[in-house]
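For reference, the chain that follows is the form predicted on its own, supplied as structure tokens.
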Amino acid sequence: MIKVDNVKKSFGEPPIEILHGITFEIPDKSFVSITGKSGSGKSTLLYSMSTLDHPTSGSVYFDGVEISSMNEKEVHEFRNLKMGFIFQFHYLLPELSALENVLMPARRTGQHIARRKRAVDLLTEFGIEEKLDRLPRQLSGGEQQRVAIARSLIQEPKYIFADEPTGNLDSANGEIVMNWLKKATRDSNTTVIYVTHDPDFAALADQKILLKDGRLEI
């Protein structure tokens, strides 16, 4: 479970807050929606809750745990192991394949030989099992973001945060992804937090999350 306690976010000098007080809980293997207008603090609320950034008060639980309680190297071991990001630009390696690209994160914690088939078996799954050794350049817009989703499913996290995850895609493409990200939690046990513009993915979510103003609406 996640639980947001109280979380504010400040920005500048003088300090504006962004964040003004949010509460909420969300409950294991949930597909989360973050919605709002533009500037009502979705993307800072992804951020301040994925440990990718920090709240300038209140608190962020895992599992009970708090974690601002953390040390600098049991973060970056969480989010290594329980985490999984993917955002609106895929920021996909240049000069690696994409099954390299698939297979960085457990790379960075010595299990990319282990996940190797893992890694070919999502890429077969998200239907460019012919493009192992393709480079970003070589895929299209919607295959390089596929790409970007099974890098985030790599280590089997948690704990998926995604912002406008389709947000560089088109309605076809866009609706396939989605369609991915809701088979996570459902087939991997994964909780999904996204924030989206678009209504008809917000509707997918099985909790909402609305902002306005920096402020939960109820």
Second form
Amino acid sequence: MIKVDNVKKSFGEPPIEILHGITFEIPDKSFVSITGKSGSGKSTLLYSMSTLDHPTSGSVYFDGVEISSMNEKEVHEFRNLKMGFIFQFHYLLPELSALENVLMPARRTGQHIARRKRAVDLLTEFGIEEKLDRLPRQLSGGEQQRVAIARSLIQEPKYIFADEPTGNLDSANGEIVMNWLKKATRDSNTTVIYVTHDPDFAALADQKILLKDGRLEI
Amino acid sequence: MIFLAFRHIFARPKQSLLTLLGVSLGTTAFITFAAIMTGFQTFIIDQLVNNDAYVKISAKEKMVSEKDLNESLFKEKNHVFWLTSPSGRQESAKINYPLGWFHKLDKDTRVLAYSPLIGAMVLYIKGGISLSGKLQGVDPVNQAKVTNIASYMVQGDYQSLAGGGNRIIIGIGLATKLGAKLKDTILISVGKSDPIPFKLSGIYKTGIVNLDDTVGYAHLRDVQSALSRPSEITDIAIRLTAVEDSQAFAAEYSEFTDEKVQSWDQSNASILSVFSLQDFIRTFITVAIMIVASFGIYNILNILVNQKRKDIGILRSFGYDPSEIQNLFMIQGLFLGISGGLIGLVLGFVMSLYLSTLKISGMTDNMRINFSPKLYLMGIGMAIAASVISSYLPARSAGKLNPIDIVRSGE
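Following the display of the form predicted on its own, present the structure of the form predicted in complex with its partner chain.
Below: every chain and molecule of the assembly, starting with the one above.
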């Protein structure tokens, strides 16, 4: 379970508050959307929850453990083993093949050989089994994003954070991506939290977090 | 991170090759410069040490002064005024009481051997050719113990000097210029009397043109007789058991004598000071080359870090920590530095091999090149040090990048 407790986030000098004391809880195996207009603080909230950024004040708990109580090493391990990230732009490493990209998180702990079968299975499931050895530039935008999703799933994370995962895709590919994310929640013990502008994709969520001017709107 | 570091290197073959080339050339230049200079220096020092004594006691040249003449000629007079002051050196410098020296040297356990000498500037004459040079009168047996002259013989026999009888050995350059062959008679003019005939009984070659072209050796008695200075000697050449003791030995003996006592390095201080200058220039050039090579690595990595900001952001989101990101770039710099250094060592070795086949003026043998492993260790050490220093800053800046800044900037 994720607990967000009175999280505030400010930027700049003098500080401008973007998030004004956000509090909510997300049960395990949830499929959660964060929506709101541009500048409402959706991505800021997502990154503040995900350890990539730090709240200015307030706390984020994962299964009762406050992130700020972890040391650097524990945070990196937690990110590597328990979290997956998907960004609007796929962010694949251009020198590596599709399969090598998927295995990069596992390589950190030396698990890349053990996880190779899972990587191939994921890419097969995503319809890229013929293109395992292709470099990102040899794949279409949709294929690249599917590789990025496979990469986020390789460590069988408990949490996936996705920042507008369909933002750079056409509607058909966007739907495919969302269905796979939903499937990840259903088939494995994974909680998916995603930011989206698209009301149709937001509607797929079990739990909807709507932000307006940095405040939670019920 | 090694896996990804190598992918980065091989994904940019041109950049990597250029950097590699920079380090290789730097290392090659270092090896080649150092091999030539230190080889030359070692050769010269070897020659200085082995062709001459470790320590030499020489008669001090005394100048004629008004006071000396007043005391000996006008003792009774109180005031003597000279219209033209007496000047110049006293006729011939000699070591006073040589037997006392021999006695002292015999008792000194640091002394391996010593040899009395008498030296003079002479004219070597053969046919219509006359050449100025130096004639050394030596005790052949002891001189062979003090220097390596006997081992430099290329014709004739050094031992032929032992019996005396106006025999002489000369350097190969001098023999060539005089057109002299073994058993030929060479006339030697010492300036005071008619030229004296000496029979050429040997030719030596040290490799140093200055010696080979000008110096001849004959028996001490023969030279003393030619110079009309029986029983006089001008120098005592000493070989010690350890060459490192030379300076201390000379300093100790200088304290209780008026004669000039100099170690080999003091006698050749001007040459050795040139070596120091050479060492400084070599170090300066090497450092300059390595700085240029370092800038190559630094620039490439700096550009790479900027190009790879996006990759760094994504790697950080997988849980790769700052030190792992830093290693990613350090490995690349080190790989380029070490492999460039190793290539440089091979190229430097090949260059050195080639140079060792060349001749330069002033030496009759081929160039002396230093192939010491120490030089090669220094070369690779410098390449590694340059790559570590030049990689560290870009790598550290990569490690410090904040993933959220990269992700948010949407690069």
